[in-house]
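So this first bit is one chain, no partners, the form predicted on its own, shown in structure tokens.
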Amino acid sequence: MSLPEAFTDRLVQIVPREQFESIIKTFDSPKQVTFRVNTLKSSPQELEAELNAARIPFERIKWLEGVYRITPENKLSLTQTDAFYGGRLYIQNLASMIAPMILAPKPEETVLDLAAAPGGKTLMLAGMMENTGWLSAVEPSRERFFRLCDNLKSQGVANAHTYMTDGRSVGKKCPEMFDRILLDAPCSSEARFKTHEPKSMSFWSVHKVKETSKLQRRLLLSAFDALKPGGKLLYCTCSFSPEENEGPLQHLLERHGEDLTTIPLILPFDNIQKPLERWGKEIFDERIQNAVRILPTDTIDGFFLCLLEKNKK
């Protein structure tokens, strides 16, 4: 099955023209499998010993300690190891690991994951916090909420407090409560389209992109309200659409721009692109240029990230 025509028509206007064809090809074949050590239960050295004992060939990701890559053919073997069943490793795309890395929570802080399920980033945040402090994980969907809870329990997370509630209400309930907030916003998941999995694209439409953008704007405003002065907020999506990336940030800055600073992001690889300066008739705030759009490869999914800091009063 091919990608939706309306999607590719938009994508060619978003990504660098000279990279368009190579980006399109990344949707056609299974990606390299990446996973990381769960530092709450193991260490890189211990996990590597387990992988060697299981005769699973792996490659270290040089710029992120305790993170590894294997071929798609070895994924089944990996999921049959004691390390996998014991929660000592967690399979996750590299793009998703970058978000906690940038937010960089510290032990004893108060941290909010505002759209947490299935919990991969929440687990990584807990590990970085060394299971200390207060980690709030919010998820409105009942089915996804219980999957989140199971995930946190099996991976040994002890500092997380889970809430089945709408993230749009959290800012009013918990004003200026958190040192750091991760909003990996619900999105159209364009970066996860797979031409060999038609279901991955079946719910997509330009209308859905625009509807999702409205939800993202409300969630961002809620996150702003919940953030302490001096605190950091990371907004990210696995979508390419400007309506879901630059657009919600523009909405936030128009309302609270005098209270926010965007922090330049420098990533340890070069498959990246600056945010768009405009889309259609909308011209975006120049501060959004500090965000970054990750372009997909055979290993990493497309992703958009923007780090903001709430100015101290």
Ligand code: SAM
Contents of the next structure:
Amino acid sequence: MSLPEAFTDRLVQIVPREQFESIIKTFDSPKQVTFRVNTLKSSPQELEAELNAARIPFERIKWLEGVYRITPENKLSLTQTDAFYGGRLYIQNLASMIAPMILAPKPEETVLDLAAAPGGKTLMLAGMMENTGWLSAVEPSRERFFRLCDNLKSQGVANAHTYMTDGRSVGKKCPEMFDRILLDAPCSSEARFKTHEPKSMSFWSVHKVKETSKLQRRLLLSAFDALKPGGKLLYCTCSFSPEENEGPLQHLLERHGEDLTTIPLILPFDNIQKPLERWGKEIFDERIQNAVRILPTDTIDGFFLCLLEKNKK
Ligand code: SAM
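Can you now output the form predicted together with ligand SAM? The one shown was the form predicted on its own.
Now the full complex is given, and it begins with the chain already shown.
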């Protein structure tokens, strides 16, 4: 199945022209598999010894300790190891690991994951917090909520408090409570489209993108309300659409522009792009330029990230 035409018509206006063809190819080809050690149960040295014993050839990702890459052909063997069953490793796309890496929570902090299921990023946050402090994980979808709880349990997370509730209500219920907040927003998942999996794109439409943008705006305002002065908030999506990325940030800046500072993001690879300065008739606040759009390759999915700090009063 080919990509939706309306999607490619928009994508060509978003990503750099000279990279459009190579980006389009990434939706077709199998991705390298990446995974990381679960530091709550093991260490890079111990996991590497287990992988060697299981004869699984792996490559270290140089810029992120305890993270590895294998070819898609070796994925099945990896999922048959004791390390996999014992929750000592977690398979996750590199793009998803970058969000906790940038938010960088510390032990004993209060942290909120406002759209948490199935919990890949919550697990990594808990590892970085060394299972201390307070980690709230919010997910309104019942089925996904229970998957989140199962994942946290099997991976040894002890500092998480789970809430089956709508993230839009959290800001009012918990004003200025958290040191760090991750909003990995529900999105149209454009960066997860796979031409060999028609289901991955069957629900997509421009109308859906615009509807999702409204939810993202409200979630971002709620997240900002829940952030302590001096606290850090990371907004991210796995979509390319400006309505889902620059758009919600613009909305937040129009309401709280005096109260926040965006932080420039520096990533250790070059398949990145600055946010758009405008989309259609909308001209975006120049502070959004500190965010970053990751362009997909055979190893990393597309992603958009913006880190901001709430100004101290
Ligand atoms: N952070 C997750 C991870 O790394 O495993 C992935 C999160 S996924 C991109 C977005 C999640 O937001 C979905 O599980 C979706 O059910 C949830 N969601 C949808 N509407 C929401 C809302 N109003 N409040 C909070 N979460 C919501």
